[in-house]
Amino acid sequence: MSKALEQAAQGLGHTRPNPPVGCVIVKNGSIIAEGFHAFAGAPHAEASALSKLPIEEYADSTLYVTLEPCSTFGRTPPCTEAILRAKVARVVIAALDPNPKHAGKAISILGSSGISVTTGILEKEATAQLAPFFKWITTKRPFVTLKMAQSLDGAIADHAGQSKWITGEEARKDVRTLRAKADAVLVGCNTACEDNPSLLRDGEDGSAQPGYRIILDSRGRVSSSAKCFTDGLAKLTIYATSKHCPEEHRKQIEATGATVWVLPTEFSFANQHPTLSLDALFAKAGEQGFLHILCEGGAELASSLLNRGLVDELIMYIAPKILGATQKHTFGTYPFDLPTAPRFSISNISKIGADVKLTLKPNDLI
């Protein structure tokens, strides 16, 4: 189940609104098989692992998958299916499929055809692997992870508003890796506007694996000539705004390719202009088959998806500098009363370099 999970996370970031699953299939005590879901259309995983060999040669094997197999035609035939015509002995699954078209009828149809089944089998890792599909399929929404850089004393720029870089390049290469596992990349407009980032999978150097990137701008602040509208991939761009931004630039940026959504807005004691919606938002990227948003914004971002209960996952990078007085705090915008302040739980911490990663998850979802 290990090796399965190794082979789900290949298809991270490029299943949605599929779920990432991988597929091992052991014989007299050897994988003779591998396979995962590579991208929405695709085999599924069991389907692709069952295709490396003549169906003959699976026949009282044992396969493994880290979700419970599908039992319903969509994109593709049921998996149930082909793993009856490949006549294995038995079938061992990490999690339960939490969509109600599925959930249980995999393993009843193949336990009523003689199938030996066994479940829970590294369900934990398999869940925690799972977490942004799950969240979709019971609530249209997309799971919530929030990236924030910061020194030991809680800032994200210096007092001359410098922020490149307060990590190192090992961090900065591990949020890439972050960036390859999202469907898609959130950024306010301060952030697009002072840093113009492309916000590739792979840097800003240009060698992209591509994907999505979400602009938050109400007011149509965000230049048609950004690097998010100019490198290429435009229309992996999603512009949203709101009735605020002026008609002629929203028509200038779906010029580029881009994609535009017009957003509710709000007024916050934080800001003295209307915001968009963030749950209007989310909503939104939900209906798209959005299953996972990294949000790489600056304070404002970060203080309102806090302020709002959005977060799914917070990781946070602590550099080893002070920075003094300064108006940039990481979670600046809002004030926070003690005894009702948002509270984590670290799941986890390592070290990237000369820096330390939090990998955090808000108390009431532990």
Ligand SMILES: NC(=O)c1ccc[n+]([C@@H]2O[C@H](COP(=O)([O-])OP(=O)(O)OC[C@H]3O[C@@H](n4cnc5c(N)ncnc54)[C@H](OP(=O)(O)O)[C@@H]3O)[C@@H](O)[C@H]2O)c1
Contents of the next structure:
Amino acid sequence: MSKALEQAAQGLGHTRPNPPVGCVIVKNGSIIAEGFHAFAGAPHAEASALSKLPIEEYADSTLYVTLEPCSTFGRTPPCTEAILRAKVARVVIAALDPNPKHAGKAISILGSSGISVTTGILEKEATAQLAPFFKWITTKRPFVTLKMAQSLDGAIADHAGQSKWITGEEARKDVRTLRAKADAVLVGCNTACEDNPSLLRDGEDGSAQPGYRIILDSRGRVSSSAKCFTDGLAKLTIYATSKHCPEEHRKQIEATGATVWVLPTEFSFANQHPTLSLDALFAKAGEQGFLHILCEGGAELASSLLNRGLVDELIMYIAPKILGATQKHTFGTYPFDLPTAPRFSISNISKIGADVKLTLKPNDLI
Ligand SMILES: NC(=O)c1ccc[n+]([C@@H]2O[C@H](COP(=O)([O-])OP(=O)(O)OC[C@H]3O[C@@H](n4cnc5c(N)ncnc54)[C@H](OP(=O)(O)O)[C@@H]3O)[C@@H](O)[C@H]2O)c1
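Could the form predicted together with the named molecule be given as well, to go with the form predicted alone?
Below is the whole assembly, all chains and molecules, this chain first.
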């Protein structure tokens, strides 16, 4: 099953709105076929693994799959049929389908046809890998990972506003691999204006790969000449704005090939003006099949997400540096009261180059 999880990992960031699933088929103690779901419309992991050899080779094999096989017609035929046709003897499943309409259905179809079915193998690992899909299928909202990089004393810039770079090259490279696993990267308009980031992902060979970028700019402050609109990949840029953005600016952005979402605003007590409704943003992103969004800040957007309880996973890169007096704190926009402050449990700590990477889960999800 760990090999099946490795297969599934190859689809991360590419399968929306479908789940990243992996499959490995074993016969006489050897792996005879592997497969993963590469993108929506491509064969499912089981169908992909079952297409690698002549069908008779699969008789009496064991099929390991990270998510319960589908049993209904979607873009592709049901995987339960392909498994029955191949005369597989045993099916081992890590996680069950969270969709109540399908949960357990494949198990009864396969079981009633004489196939031995085992469930729950490496379920925790599969559930972690499938968490964005599970959230989306049950709430129609994307899973939100918030990533921030800061000094030891919680600063994202020094007293003069310098923010490049707080963490080292290895940590920044690690961020580009986080991007590769998400469907889209999200930033606030100050980050887009001040840093003019390209927000590209790293491919397996280290090359820059295209991925969706979402920029929040309710009043039309980000220039249409920013990198995200002019790097030849504008069709992968989503510009989320509001009726407060001048129409001419909206048209200029549209002319670059970017998609414009006009969203409702809500009054922000922190900065005393209307900002985009994050609820409307994630509803729209969910509607478009985005399973997993990686928010890369800045501080104001990160604080808004925390304030509204919208963070499903927090990743902090902490540089062993002290920046002292500064106006720029990682989550400095809202004051939180100690008894009710957002709390997290640490699920992983690692050293990346000279920096520390903390992966945290909000306490209410544990
Ligand atoms: N260390 C790190 O990890 C990290 C990461 C990213 C950025 N940064 C640094 O952070 C600085 C920028 O951060 P920042 O805090 O000034 O701004 P920001 O979070 O990048 O952008 C905030 C702006 O986004 C717009 N926005 C729209 N809807 C929003 C919503 N619902 N909630 C919050 N903002 C919303 C607002 O402007 P409108 O109301 O005009 O739309 C708001 O003023 C830069 O210096 C950058 O280098 C550091």
